[in-house]
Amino acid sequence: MSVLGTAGAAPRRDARYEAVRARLNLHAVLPGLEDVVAGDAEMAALVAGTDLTVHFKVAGGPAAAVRFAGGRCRVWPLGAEAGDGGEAAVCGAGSGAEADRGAGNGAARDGESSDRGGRHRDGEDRADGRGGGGTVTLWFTSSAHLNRMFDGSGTPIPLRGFGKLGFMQKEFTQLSDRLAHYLKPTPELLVDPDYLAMNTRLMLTTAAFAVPILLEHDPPAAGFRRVFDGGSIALTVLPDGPSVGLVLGPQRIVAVKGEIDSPTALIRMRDVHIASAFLNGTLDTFAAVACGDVEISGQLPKVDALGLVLERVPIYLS
């Protein structure tokens, strides 16, 4: 399994490709800012006094909000893609009961601070994410425009919050650069236990939140959608996490941070070193399963399909 590893042959970068990549950038990669602020003391200090919401909006495409308040960062989808769960990644529409239960289940265990409907306890009281500290709105004319920004070669169009652009150019840029740093491991960087832990946490988050997007918008991955019509999948690193989960339903799929109850399929990795190799695609998975470094149990067709879906991630994000 590889989440951000080698993608193989470069795909044609047409409008469909750019649209899928934009959703992954906003809804699978950007949520990693939460963990960077929570787990990196320097970044936490950088935004400690910030009270601000940043909206990323793509013309005819996805949108997301990033909220800084109370020394914390929260990221969630905006608009129709937000679904019920606020911060959860959602595949499809509707109100699948299993997905509803899972959105609150996993998030609560990992210290998430979201109420139903996208309301936030850290000073937020509006579903659109506008907080008392002000809002910056960044507009992108297309998905390709947004993706160029994530690549470091594009500039958004500010529509609101011009007085806060200094924060965007300095502190937010430093924070996003640190996120990119953690998502681009090298053997030398992975020797540092703090870097290893953060990289593994971010890779797990990206993997879980990418799955609903790919099943909905990536045609090869969508062929596996029927396998995910019920139950749940948990991925956890022993002995103490991190953990992520996917709560599955016929109408939608919800990705959550933290543990979920009684998953119908489970992937457990012996420690953070095994998890890192597993997620970065440098682990011989069959050998790891045989020797007990990776434990797979429950409904194995779901695990097999999950691996095939996650192989699509590097095509867009490598």
Contents of the next structure:
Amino acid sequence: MSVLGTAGAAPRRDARYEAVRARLNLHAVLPGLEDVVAGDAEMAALVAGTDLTVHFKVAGGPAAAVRFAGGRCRVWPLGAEAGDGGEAAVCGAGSGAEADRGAGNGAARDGESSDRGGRHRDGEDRADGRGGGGTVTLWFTSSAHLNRMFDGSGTPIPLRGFGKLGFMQKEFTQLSDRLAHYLKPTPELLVDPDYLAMNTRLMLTTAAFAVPILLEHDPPAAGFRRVFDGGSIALTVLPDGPSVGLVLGPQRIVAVKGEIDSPTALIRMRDVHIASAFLNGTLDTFAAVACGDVEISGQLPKVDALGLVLERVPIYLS
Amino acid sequence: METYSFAGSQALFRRAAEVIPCGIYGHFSPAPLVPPTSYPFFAVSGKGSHFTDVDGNDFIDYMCAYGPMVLGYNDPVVDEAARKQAEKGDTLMGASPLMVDLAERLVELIPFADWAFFAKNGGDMTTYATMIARAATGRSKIVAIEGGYHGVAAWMQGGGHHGVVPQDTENVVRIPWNHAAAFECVLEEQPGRIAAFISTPYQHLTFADNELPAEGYWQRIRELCDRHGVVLILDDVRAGFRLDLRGSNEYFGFRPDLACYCKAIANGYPISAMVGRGELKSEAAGVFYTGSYWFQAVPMAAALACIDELQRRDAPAYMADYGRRLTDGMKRIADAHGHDLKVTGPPQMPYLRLTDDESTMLHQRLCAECTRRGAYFTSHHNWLVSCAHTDEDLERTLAIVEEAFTVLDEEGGT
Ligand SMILES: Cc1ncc(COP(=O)(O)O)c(C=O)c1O
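Moving from the form predicted on its own to the form predicted together with the partner chain:
To see the whole picture, the full complex is given below, headed by that same chain.
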């Protein structure tokens, strides 16, 4: 199983491909901003006094909100708002509480930043995802347009919040550049323990949050949907995390940050080095499993299928 | 009780992983063993129901090499027959006369069989069977059961798996097990397009309770095949000769058109077989099918001796009795420790699961603790017993199971 390291056949960059990629960018990559603000002191300082919500909206496609307040950052999907109701239903990058309700199993424990759906946790946020402070809305004519921005070449169309565009051009750009930096490891960068830790955390989160999206929107991955028919999967880096979970409800699969209770399938990586190699696709996974560097237990068919689904990630994001 | 160390297996696996994809691939891959560090990966010798790993640990084997061992490792009768033939020659320039003897033996043994054909692996035969069915019917589609395993050819594997393209599986229609109505529905929706129905005699999936055919199921499938001109293929690769020496179809009361055998045919010597009804003989002849080692005489000698021995020792009855005593004993122990051990499938090849364990982690721990003490159990696959398992093995196994449950109790989480 390689998670994010190796890509399969070069895909056709058609509209369907771009749409899946846009969802992954918004709902699996963008949430990494939370971790960058939480874990990188320089970035935390950058947004310390910011009180602002940024909406990313693709015409007829997915949408997400990024909220900066109280020195923290939260990211969550805004499925219904962009006229794409299916989005939120499945890719619910939800809070632990949501996950619990959805699946009745494997509830996320409060602890790590599992409060992805900030609106449920934070009284100041309104249900529509607009918090206090201002709102900037960035509009994209298509998924491909959004993806170009994530590739560093596209410019969004601001719809509201013109007064805040300075923040977008300066601080937000710095922040997203730092996220990109953490997601593009080199052997030299990975020598730095802080970089290694952040890269591992971000890769793990991206992988987990990509799963519900791929199961819904990527046809080869969708073929495995029936395997994820209940229970929950935990991916954990030993000894102290990070951890992510997938709670497999009958209607929706929810990815959560942090530990989950009583997972029915478990993937545990011995340490951050093993996790990093595993997530970056440089680990001989078969050998690692055989010698116990990667422990898998519980409902193994789900672990197998998860591996096959995760192999689809680099096809879109590498 | 002593618990084993697997340092030798681990060290050898690291070497293997350098030069062999997966280190050990396929059904012997450590991947489904939980945790793999409680299991041996490399075996060096075997005798009767036992094998010894590279660390010198001795195991009572409840997987029987996943089926090929049926009389016991190094069975003296089979090995003597094989040795005698090996002295004369194995792969020679021409078919062995033993091939004719073996074909006659199978035709005599299996009531519906009019002819026999030999290859090496089970998958050789299941693919050949579908080719014969297609040749005979001029149709392309194969109906198979969801999750049913027939080998590793691309058509048999699920879509989305490595190396399988959608075109490989587009002619395979999967239906649920024990659902003759679903088969009927496919036949009606795709009239004149279904060449074959292929299935194992009962549903022996991994990671799932095994399911016997419902009353009348096979008879209904036979009827539907007859009505729609579909070839009925029995994949008896795993169960064949363990449930009934006349083929598992006799055990369940029906007659297929083609049946594939492999695992219990020659006690570990490499040979597989297909038998068929006379009407399909010329179609079978028309399909070009062969392999470099398919005429090896040694496995044919072994198969002839093995079949004689299976008959002489009333093998299915012996294995059923042992399997029943094993699983009854294990259920009693589980019960005493407050667990419900569910046993499914026929007693010769039981599938076990703790019902109070949704994640199966407890069952995995149980199997690992037993293996570390010398009773080789996997947690994901049906087990297999052999004619070599003895009363002494049973007693020792149950003592191991008792201790393993006690260890789980002590560790908590049970
Ligand atoms: C029911 C069944 N069919 C076919 C096969 C494939 O046999 P082989 O691995 O010898 O090709 C197997 C192997 O386990 C089997 O159990």
